[in-house]
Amino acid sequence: MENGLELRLRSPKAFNLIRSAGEAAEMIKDGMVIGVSGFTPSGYPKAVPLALAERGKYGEKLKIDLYTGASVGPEIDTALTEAGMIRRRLPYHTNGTIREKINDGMIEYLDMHLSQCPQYVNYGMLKKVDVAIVEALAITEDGNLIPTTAIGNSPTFIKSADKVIVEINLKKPLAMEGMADIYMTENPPNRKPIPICNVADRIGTTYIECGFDKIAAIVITDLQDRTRPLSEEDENSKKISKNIIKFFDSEVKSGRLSKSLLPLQSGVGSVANAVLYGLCDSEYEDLTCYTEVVQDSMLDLLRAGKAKMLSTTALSPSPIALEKFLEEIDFFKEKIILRPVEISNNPEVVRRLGVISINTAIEADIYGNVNSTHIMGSKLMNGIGGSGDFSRNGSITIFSTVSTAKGGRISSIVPMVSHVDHTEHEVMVLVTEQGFADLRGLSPKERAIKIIENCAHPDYREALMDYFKRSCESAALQTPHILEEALSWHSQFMETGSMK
């Protein structure tokens, strides 16, 4: 075995606790809580989910509810949901299948900010976690646990559980081992601040304290995760990009920013991951990011020299991608550190190291606020995921999203948000194709006029500004709204399919 399988168990207790997929997956129980291990989907145990869902397959009746980091596999969110094992789950996922059957109600979603979480957990405000399962890479003479591409929730949940079972993966490098820096904070009112002053600060351990006295299992896989691939840049995403780099060009003459500008936090998926890439090619150097998620683009930024340090809960690159970081472990080791998402989305050490925060969103409305998780208001697309954990607390707030969808044949920009997840109080920055709007110091009808001349679709534009107008002329001043009409934007396109 790669490495040698006594590299990984470092004590004869954990060989001993050797079992099968199907052996430990025998060991979860009808209305237990699950905690699993996993974030983006990265880290995540693959193994023992299986053979879980297979008892689903066979007919047996069996519902849990599951605790993750993030978003996590199809072995857990699809494999699961299609044995119809899945009762209840939390904080965030980006699965098909599951968003099918949480829209349908059959299984009850609760969407939260992942810096949340183990707070709930940790307050006893969520039910206790039965098991954890848990990906490593090796388990320590004492029985504590190394990570592997992601930390997520995996400290908490291991504290939390009555037992934990361990999916030890071969295919990921013992060289990650020091990646990972594992701090958790006490409750209070016994919290101490949280002693991160740069982004390269180390202040835990390398490893996540368990204990054979919880590990009931360890199971040997080599599964390797499954990442999203990432779309092609487009000219949209080229646009946007170069829009927010020109943003940052505005704020560096003012004097605001430096060329090192502030810590970089950015949301996942392609759009996000191109609007990084154009820092690459950009003036910009000595570049970090205080982030929870690497894609691609963090990590070319890495290796044109553009960045130095990137700290994160994990990394989460395309399938293509991830095979080259495990080929070049040797050169982002010291660069890249692992936390815990309590700490990686921490609000205070957000807010001291002045991260800016840049996330995608799904409509924004002419007076910022932000729409980044449901469909026509109702329909959940994904969840709010860390975004608010930034945004909330960031120096700089920016969100962006291509200024229409279907082909045009609907405006991201509107009158109002069918779903509030970002109120116009955080947010800053906002960013389309066609340009910026800085929000910042502007009232309501200050930022409605710079909204719609800056980031709506020419197409949509006129009857935008006409909207305005006439709200003006109808209502109170403070924040104009037409509220019949600003609601009939949804519900043409749900008639019709186009706004137009």
The other form holds:
Protein chains: 2
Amino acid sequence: MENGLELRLRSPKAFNLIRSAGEAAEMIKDGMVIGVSGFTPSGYPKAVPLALAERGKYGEKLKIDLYTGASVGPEIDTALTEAGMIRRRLPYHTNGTIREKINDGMIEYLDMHLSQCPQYVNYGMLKKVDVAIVEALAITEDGNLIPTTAIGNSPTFIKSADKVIVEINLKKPLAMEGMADIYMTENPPNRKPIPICNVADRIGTTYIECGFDKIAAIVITDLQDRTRPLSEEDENSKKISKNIIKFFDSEVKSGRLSKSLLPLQSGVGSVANAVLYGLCDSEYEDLTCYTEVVQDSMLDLLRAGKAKMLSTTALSPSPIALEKFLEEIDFFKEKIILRPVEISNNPEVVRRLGVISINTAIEADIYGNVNSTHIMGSKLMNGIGGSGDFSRNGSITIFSTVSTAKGGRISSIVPMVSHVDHTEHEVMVLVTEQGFADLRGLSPKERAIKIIENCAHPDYREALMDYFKRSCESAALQTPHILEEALSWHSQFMETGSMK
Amino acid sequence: MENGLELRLRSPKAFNLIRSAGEAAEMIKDGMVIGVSGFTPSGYPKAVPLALAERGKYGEKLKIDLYTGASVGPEIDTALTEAGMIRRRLPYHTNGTIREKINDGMIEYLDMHLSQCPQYVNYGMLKKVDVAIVEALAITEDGNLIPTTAIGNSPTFIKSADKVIVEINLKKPLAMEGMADIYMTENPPNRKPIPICNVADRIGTTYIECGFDKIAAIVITDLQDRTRPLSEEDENSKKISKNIIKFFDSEVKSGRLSKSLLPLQSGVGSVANAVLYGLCDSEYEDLTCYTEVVQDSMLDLLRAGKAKMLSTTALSPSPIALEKFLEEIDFFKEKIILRPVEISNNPEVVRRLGVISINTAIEADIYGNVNSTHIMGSKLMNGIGGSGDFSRNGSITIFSTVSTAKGGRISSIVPMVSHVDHTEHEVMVLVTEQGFADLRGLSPKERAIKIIENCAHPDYREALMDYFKRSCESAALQTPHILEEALSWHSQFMETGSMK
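What I would like now is the form predicted in complex with another copy of the chain, since the data block earlier showed the form predicted on its own; can you produce it?
Below, the chain from earlier opens the complete complex, with every other chain and molecule after it.
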């Protein structure tokens, strides 16, 4: 028992279940539904999916439905896509290889509100999971699993699965044990209130229930997560960050928010990081986060003493920040709670806590509708992820985008978005590097003027105002549109390569 | 003290506050925000708004912002619109006169998720209410109000208002007292779980807190609500009802639902009534409703013993059913709870109870996006109402529409909806008189085929399939669209009067 493996496998039963990744992958058969741990490329299984993909190289025909928490690493999405093994994929991804196959029509993709995914499984609205593959720190003496850096949908997939394959990852330090807080909801009509009233409230167990009866194989691995390197903090992200903080300042000034704001949720990427770094340098204090993913900047907020508590379903710092995080694990352990997606993204809790949600738009229209999933109406980018869970239930819903893309040839503010993920009814604040538009309490026409003036790039303002004015002359005046023209900016881009 | 008025005004202080409607209306000044009771044309004030409108006839220039619970009667929307007194209106209406002025651009209209309206007021995101006008059964000895047939946003408006004008309506029987259950949420970060685990749970008081300090006038009236007469049960509604029940049957067969289903929410109108009447004749039993409005059919479900309990924010039976209801008030009183909108439509409770939501679409597209507010993209019909509150958080989200309109010249299933209120991410079941499409677990392309085959009118199926196929040949294959053509069915209708 070298490597202190007995600290991770706390029953002789566990030792008897040790298999190679290849042996474990053999348990996966054609047509199966496979549910994996992981959320953002973090805490996902690696060895078994890689071994499964290998089988494809030897000509084996095998197709699976793949359920995840959200995005997972290339060891799953790239490897299995290249092996031609994915038939159906849900609820979210960020992988270039699978994106191509989805848009080529080779993979059926369900773009779901993340909080609804576990519910769909629990209600039997999706096919049940045949095999769950879950990364764990350790297996308790009762065969329960101590999760690693992401909880995602693991509790639900394990409950649904006939068989569970566990990847014990030796690179994830046992010191992380205790960060998880696993709470499962009952199905209606037996569901009870989720008793979270503060970000810091712990309501469950530190392990995921499983039991040795379900565990079919245990694979020991030391493969590391391929978390994303931190994106460069560019000028536009910094400007967007400043505009969001300017908005917060005005809320504080009006008395609607205090200096500790309300729990923050923020998507991933450079803007999210810039906003949180901006808060590090601000007068805000005692901040909290109730979110789905933690990146470098949130750890820095804790380090700087600006934030006091953080709830998430996944830790996904950059490789460098991850190393630092693991060195300081004792400091962070008390300040971070890892919850299942069903809890981290739950409408009930998000509404109760009054979460301030900050998410990224691909484009927004003059009336405040937001597209966060499709390029030019047809092509999937990643998916809606948790943005809807938070934006539809939070106290303040902020969407940000750089006002142009493709070197200025695309305006991110358009007459009509080519796909709607967030409607005019719930988009409260729109932010670009140009400024912010507070849309609360405004009619669609009032919103249009504010969005064009405050958020659109100067190169496109005149054309947008022209569209708006001509629409007002020819259409009904609640949400004036010229339908023949509403999507013509997109059509023109596809034809000429520019919206100008 | 004739008419037993002392039973309704339970303090001498109340008697001292009695004013004429005209005197009370004088308290309303130019530029004020007025919040009124009422939800669906029920429980709204009548005498004071009529008196206010009178002032316009004498040339007085006065404009107000009008906040309601949802739709109110012509004594408010028609009278004040005709008097030119409404500057801004929210969050919902169903009135023809005001609709015209909104679409003419004379009134700024905010089309809000109903559950967000009280929250916007409580958070200070909307201007505070200057004067609340509230219909009541009675005023307690402490100056608190016993509401009548709708709670709506009265508790929030009263809390926000500087002054409250109470209309004591003698036509609303005191026997109704006790049906209301008033519970107010704190603002974050102090909000607690809403302790409703069953439709029947009572969690609050039978009165709305107000106090004599706020009451500026009490007006005694006997004007009756102008509730809507019951719409004729037409053939298409019956067919839609049968298709919805067929869907329920399949859910029961699969074991996903029991014979008592889960709490039902259903919009208003002939389809909603037909569905509920359909359930009266079915094998379903021990049904419950957790909804925002109760019409004739729900009362009949209770009468027939099919339903056992019903939670709502408004009672809005037809004039005939209302009379019968009042005669049988003792029977109904124990089986109906009236709650504020913030509770009846609260995402937390809707998600917990697993509400099955059934709402009406103006149109739906082949990928499952639903337009429930705008005609041809620009013209406001009524508003989103509570449909989003329920459909985004319920366990099953059903939208229904007749497959054609305008004598077949409009297809309600279109390539792309001209306005999105409910996105592809949350529309689970689409139903027309042609059949139902269960969209759960399907990718957009799979949905398209099912919707075209099961829901579209045969006259339009070929053209829809042709659009879908040509889109698949020319666009990325997640959600294939030909953007130049996507809205052309609407454009063609506006030009030629037909989508054919």
